[in-house]
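Let's start with one chain on its own, the form predicted on its own, as structure tokens.
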Amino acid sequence: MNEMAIRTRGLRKQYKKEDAVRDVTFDVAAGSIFGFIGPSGSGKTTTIRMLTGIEKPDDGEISVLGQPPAKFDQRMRGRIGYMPQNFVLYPDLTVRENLNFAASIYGMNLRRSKEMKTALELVELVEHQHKPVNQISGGMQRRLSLAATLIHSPTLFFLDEPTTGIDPVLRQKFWQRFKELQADGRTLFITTQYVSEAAYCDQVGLLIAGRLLTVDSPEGLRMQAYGGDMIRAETAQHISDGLILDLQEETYVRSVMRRDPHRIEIGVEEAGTDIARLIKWFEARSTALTFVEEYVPSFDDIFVSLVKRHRAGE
């Protein structure tokens, strides 16, 4: 069994008697990337602030690296890197001075030029390192915040929406670095509004309005949403309601959704074997398929499907 870097049980936090987070329970294995995904205002930042000891939960239990955050000492805090959602560095200092200051807080050796250079290169701020922070863009400030969080190579990273406002090319570069940190044995807890980033994570928690809908692997989320593999099929003939009802009766069919009169999406147990079944099934009903293929739904579609299912069950 993997050692757990983070454990929460029944977390709850209220502001003005309103639940910002309620009954949030999950585990994060050491050496994994845990994605905490949800829209703005869903409770992601509140949760991460409780995990880092900035906020105290009104109810529930937290263990981070084997300790409750309320008991963190200076040594323990040195094992943690936290990138907040808002910029908290010094606007009158230069990019390099801010990064140097962050390194000094964590007691890094004065011979840290290599680490500084690596961090600045990662966030593409080498050419801007001598500019005062109040003269660089908001996106650059986000990149500097990330560099300041990575500089002391902590054991556990809490990154609150690190890729917000970052262009897609640089975002991919960030995730490549996150994967390298994981390969080095680090643990990363990353919040994001970009549902597609679930693909980079080992486990994903979906948070809506302060409630944790589910925690699962990316593949497990797809299985939850659709019950199996997905197939797209098209026919020359009109797909009737009766044909869809008959198809839904097949034991290997999990779901059927008509996109237009000639195109449907079918959830099945296993696409590799069930495509052949579907071709024969349609041929037996004089409705030949003009197109059929397996497809992998986007995480945006998976997220929407899970949210709809959750709301339908309320």
The other form holds:
Amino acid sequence: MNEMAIRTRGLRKQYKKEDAVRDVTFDVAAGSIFGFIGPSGSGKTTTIRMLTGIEKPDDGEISVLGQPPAKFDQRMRGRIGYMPQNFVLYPDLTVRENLNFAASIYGMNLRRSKEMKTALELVELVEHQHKPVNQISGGMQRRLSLAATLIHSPTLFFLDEPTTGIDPVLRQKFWQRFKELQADGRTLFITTQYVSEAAYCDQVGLLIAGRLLTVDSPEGLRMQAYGGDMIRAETAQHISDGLILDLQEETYVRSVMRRDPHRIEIGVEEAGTDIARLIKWFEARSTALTFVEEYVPSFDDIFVSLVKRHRAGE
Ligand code: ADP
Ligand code: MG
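Now that the form predicted on its own has been shown, please provide the structure of the form predicted in complex with adenosine-5'-diphosphate (ADP).
Entire complex below, previous chain first.
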């Protein structure tokens, strides 16, 4: 099955004649988690607002669950759950009343106490459920807005920065819940500023200044950034420029980066076999390795590398 929950082609949105989003094209497979990652102001919210039909693109095409958002009817809206970045809550109502209100908007029947309980537990607001929303913190309000979005059972979720400002432990719990929703057959389109959250996604779109740098799987991003596995090595002798140039000529070597005179990072095809090759290669040049190991770069490193590559290619 290769059904697409979302398709966009050449999306563009301008504000005051400036492109907020330009030439954005991607597909989101039904039943997948798509992470839309980019710094503040990169166009994540603008894109979500076009996908949900709130904003009209200046250019390009969108199909969401097989329909253009401009033509969504009530039934279609019921199949979509949207957590906006700035959720409008009723400040005088309690946490529980707000959640109840959201549930009724989504047309849930009155026997929903189990769903309410599950949602409140997920966002850890059970003990605060009777407080008015204007007396809880901004972070708690965010958690409540996520609960309000998750309380009904849409096919497709748009979550705009559900983890921003949330502590790491709770963030992990949220992602577990998103995975469960996926296992239940739903599609999730999630924006985040935390690049490490790429690891939880099936596909990641990297958005910089309104342009989609790349769309790939987490593993694919790693490959794009480094061309393969990464190895760290240290030498007793100084590593010369000449040595680095020679190393780059080796067929199995994808990239070489000198961290300091004694430490280098080498991208290779396959760490398992190439570590032995490297040890021999250095020995043959009278530069014994004092340390060598494979390492898995963090997504922070991967994104920095991708952004640099992109800039260099421009
Ligand atoms: P993100 O969600 O990634 O932080 P946004 O989509 O909110 O980014 O914003 C992208 C760009 O578009 C920013 O430069 C922002 O200032 C601009 N922008 C967003 N919404 C509006 C608006 N309603 N009017 C004018 N400019 C806007
Ligand atoms: Mg935003």
